[in-house]
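Coming up is one lone chain in C-alpha cells, specifically the form predicted together with the partner chain.
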Amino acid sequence: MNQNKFAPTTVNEYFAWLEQTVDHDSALYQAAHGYLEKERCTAEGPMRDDPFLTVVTRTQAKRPDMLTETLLSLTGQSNTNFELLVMGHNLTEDQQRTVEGMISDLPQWMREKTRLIPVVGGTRTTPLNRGFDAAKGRYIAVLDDDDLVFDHWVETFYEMSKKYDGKILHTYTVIQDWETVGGDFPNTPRAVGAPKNTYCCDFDLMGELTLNKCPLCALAFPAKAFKQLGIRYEESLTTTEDWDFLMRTAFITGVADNPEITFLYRNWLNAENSASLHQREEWIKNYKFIVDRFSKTPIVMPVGSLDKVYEKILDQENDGIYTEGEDMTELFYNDGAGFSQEKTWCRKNSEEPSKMPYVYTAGKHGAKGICGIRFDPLQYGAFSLENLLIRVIDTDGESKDYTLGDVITNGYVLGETIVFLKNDPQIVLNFATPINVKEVQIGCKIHEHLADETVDAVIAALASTHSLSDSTKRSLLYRGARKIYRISKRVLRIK
C-alpha cells in the first residue's frame, strides 16, 4: 500500500505529520494512524465522476435576460461532465413557468443535465444547502444567475482535481463593471468597463481571515466535505455567506490554486447586487459574527502558510528603510483617464546602468496615446536626485530626450538638483501630444544621505516664501529616526 496516497488536504498533511512524528504507542498515533489507513483506502477506489461538477445556480427569475446568458456560457464548456441544479428560490408561478421555459429552450443535451429544484422560504443562503444536498458530483460550484464563465471552467478544475483531489480548487477571476442597458431593453447587460486582474491572485489563508478574495464562483468545493463532514453554509447570514463557507471549508480540505482565468465577475453600476440590497450594518454585523467564529476556531495551517507571515513580518521590519541600490523606483503611465496603482510599466535591465539605470518596457507592442507618464524614484522623502534625464522612445523607434525642466515635481528645485522633503516623491512629464511608447529610459543620481547644506538650503528657500508644514516637519524627523535605527541594526548585527 502507498503510504502516501491520500487526499492532499490540509487536515490529512496534518495527521501525517502526527503519524510520522509521535510516539507509536501513543493514543494520538493510534488516532492519526487509523484515520489515515481509511483515508487510504478511499483513496485507491476509482474517482467516481457521475458527474464530475454540480454547477448549483440560484435563481428568482428576476433577470431572464442575464440567465440566458449564465445558461450559454455554461453551455459553451469544453468540458461537459457537470449536471445542472437551478435552484428557483420563491418563485411564484409564473416565475417558474419562465424558468421552465428558459430550461426548455436549451440544447437537448443541456436539459438532460439541468434539473429546477424550487426552494420556498429561507435566506439567500438556503438554496445553497438545498443545491449542495441534491448534488451528484464529486466537486460542487456555485453559479449565480448573472455569472459569467470562459470555456475552460469546468476543464480547469477537472484537470486541477487530478492533483488536488480533496481540496478547494481556486482559479482566477476577472471583474468587470457593467450595467444594464435601460430603456427597451431594462435587463439586458452591457460591459462598460475593462476586465482588470484584481481578482487574479492565489489563496492565501491569513490574508483571507480578514477580507474575502476568492469570488465564490472561482471555486469548486470537494462534495465530501459538505455531504460527510457537514460543512454548510450558515443560512443565519444573509451577506458573505460564501467567505463564511469558504474558510470553513478551507480550514479542513485547503485550497490548491491555478492561475487560469475561469471567471468573469460583473460589478453591477446600475443593477441590483449584494452591495445594493443590504444596508452597511447588515454587513458589520455578518463580518462580525465570521470573524469571532474564526477566532474561536482552532486552525491546521497548511504547509508553506509560514514563510508568507515571516516574510510579512520582515517586510514590516524593513518598511521605510531604504538601502542605497535597492529598487523601489516605479513608472506610472496616463492613458488619458490620469495615474493610478494599476498603470504601471515593468522594469527591465539597462544596458547603460551607469547612465540610464532605470528602464521601462510598454510591452512588446508599446503602448498607444500616452499622455504623460509619471517617475517616482523612492516611497520615501528626505533625498536628493541629480542629473536627471528622461528618454521616451516611441513605437517607431524615436527617441526624445527631457530634462529637469520638462517636468513637474513635488520635490523642491535647487539647481539641477531636486530635493524630495516628504513621502511619496513624484515627477512627472506630460506630453504635448498622446504618443505611443514602447520604452522608457531614465538616468539620475539618487542621493539617499541628505547634506546638511542641502537641508538648509531647501528651507532657506522655504522659509523665505512659507513656514514648513507639520508633513514636513514629520517627514524629517521620521527619515532621521529610521536612518538611526537602520545604522543601529547594521552595527548590532556585526556585534
Partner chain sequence: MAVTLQIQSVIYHNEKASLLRALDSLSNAVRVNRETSKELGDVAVCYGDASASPVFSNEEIGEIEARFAPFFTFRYTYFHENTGTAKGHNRMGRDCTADYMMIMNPDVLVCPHLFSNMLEYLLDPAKEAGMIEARQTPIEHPKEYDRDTLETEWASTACAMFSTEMFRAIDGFDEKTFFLYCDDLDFSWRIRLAGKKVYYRPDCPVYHAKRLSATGGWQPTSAEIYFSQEAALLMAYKWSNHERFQKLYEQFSNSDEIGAKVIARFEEMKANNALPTPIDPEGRIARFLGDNYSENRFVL
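This is a predicted model, so every value here is computed, not measured. Note that the rigid core is defined as the largest set of C-alphas that superpose within 1.5 Å between two forms. Positions refer to the first chain, counted from 1. What changes on going to the form predicted alone:
- In the core-superposed comparison between the two forms, the C-alpha atom of Cys346 has shifted by at least 2 angstroms.
- With the core superposed, Lys62 shows a C-alpha displacement below 2 Å between the two forms.
- Remark: with the core as the superposition reference, the CA shift of Thr361 between the two forms reaches 2 Å or more.
Mind giving me the form predicted alone, seeing as the form predicted together with the partner chain was just shown?
Lone chain follows.
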C-alpha cells in the first residue's frame, strides 16, 4: 500500500506530520497512524455511481426571470456529471407551480437530474442543511437563484478534485452591477456595468478570518465534511452563514485554488438581496457570533500560511504602512461600486501628528478613479469631532483641502463640531469627478467624552425644531435625543 496515499486535506497532512515526527511507541503516534490507515483505505476504495457534484439552489420563487437564467446556465455545462436540488423555501401553491413549470421546461436529461424539495419554516439557512442532507454527490455546491455560472463551472471542479479530492475547491469570480427593469416583463434583469475582478484572488486563511472574499457559488465542498464530520450550517444565523460554514470546513479540509473564472456574481443595485433585507445591527450580531466561535476553535494552519503572513508584514513595512503600536484605523474608498469592507487603506505614520494625525496611502502607485472616501473616526458613538480638515493628494502631487461644509455625515453638525450620538460614525467626502488618489491626510480633534453643554446644545436644537421632516423624527438620532431630553427634564428638572 502506498503509505502517502490519502486525501490532501489539512487535518490529514497534520496527522501525517505527527506520524513521522512523534515516537512510534507513543499513544499520539498510534492515534495518528490509525486515523491515516482509515484515510488510505478510503482513498483506495471503489468510486460510487453517484454524481460527482450536487448543486443546491434555494428559491422562494420571487424572481422567476432570474431563476430561469440560472437553470439555463446549468444546462450549458460541459460536464454534466451533477444533480440539481431546487430547495423551494416557504412556497405558496402558486409559487410551487411556477417552479415546477420551470423545471418541466428543461431538457429531458436535465429534468432527470433535478429534484424539487419543498422546505417549510426555519431561516434562509435551513434549505442549505436540507439540501446537503439529500445530496448524493461527492461534492456539493450552492448556486443562488439569481446567479450565473459559466459552461466550465462543473468541469473545473471535477478536474480539481482529481488532485485535491477532500479539500474545498475554490475558483475565481467576477462581480458585475445589475438592476431590474419594468415593462412587459417586470423584474427583468440587465447588466449596467463591466465585470470587476474583486474576487479573483486565492483563498487566504488568515485574511478570511476577518473578511469573506469567497462567494459561495465559487466553492465546492466535500460532502464528507457535512455528512461524516458533522459540519453543518448554523441555522440561527440570518446572514453570513456561508462564511461561517466555509471557515469551519476549511479549518479541517483546507482549500485548493484554481484561477479559472467560473462564476458571475450579480450585484443588484435595485433588487432585493441579503444586504437590503437585514439591518446593520443584525449583520454585526451575526459577525460577532461567528468571530467568537472562531476564537474558541483550535486551528491547524496549512503549510505555507505563515509565509503569506510574513510577506504581508514585510510589504506593509516597506510601504511605510505598518508601525508597531500604531492605530490601524481604516479609510474606506469608493471606486465607482460603492463603499465596502474590502476597499480600505490603512493608516500610516504622520509627519505632522499634531496637525494631520490621520494619514492614509493608496499604495505605491496610487488608486485611479476614486469617487469618494469615508472616514470612520471611532467604532462607537457618544463623542464629538471638531476642526475637520481633509487634504487629498492626487498622483500628480497636487493637493486640495476640504472642510466640514464639503462632507456628508451621520452625526449632528453643531457649528464647526460634529456630534456622534450613535454607533458606526461616518464622514463621507464625495468628489465631483473621479480622481486618482495618492494620499489622504485628515486633521481633526476628537473628544471621546461629550461635555454636558454639548449634549444640551444638541438636545435643545433638536427638541426646539418644529420644521423637522417625518423621516428625521423617525430617525434613531432624533428619537435618541428626545429620550435623553425627556429623561434630563424629569431627573435634573431642566426647564
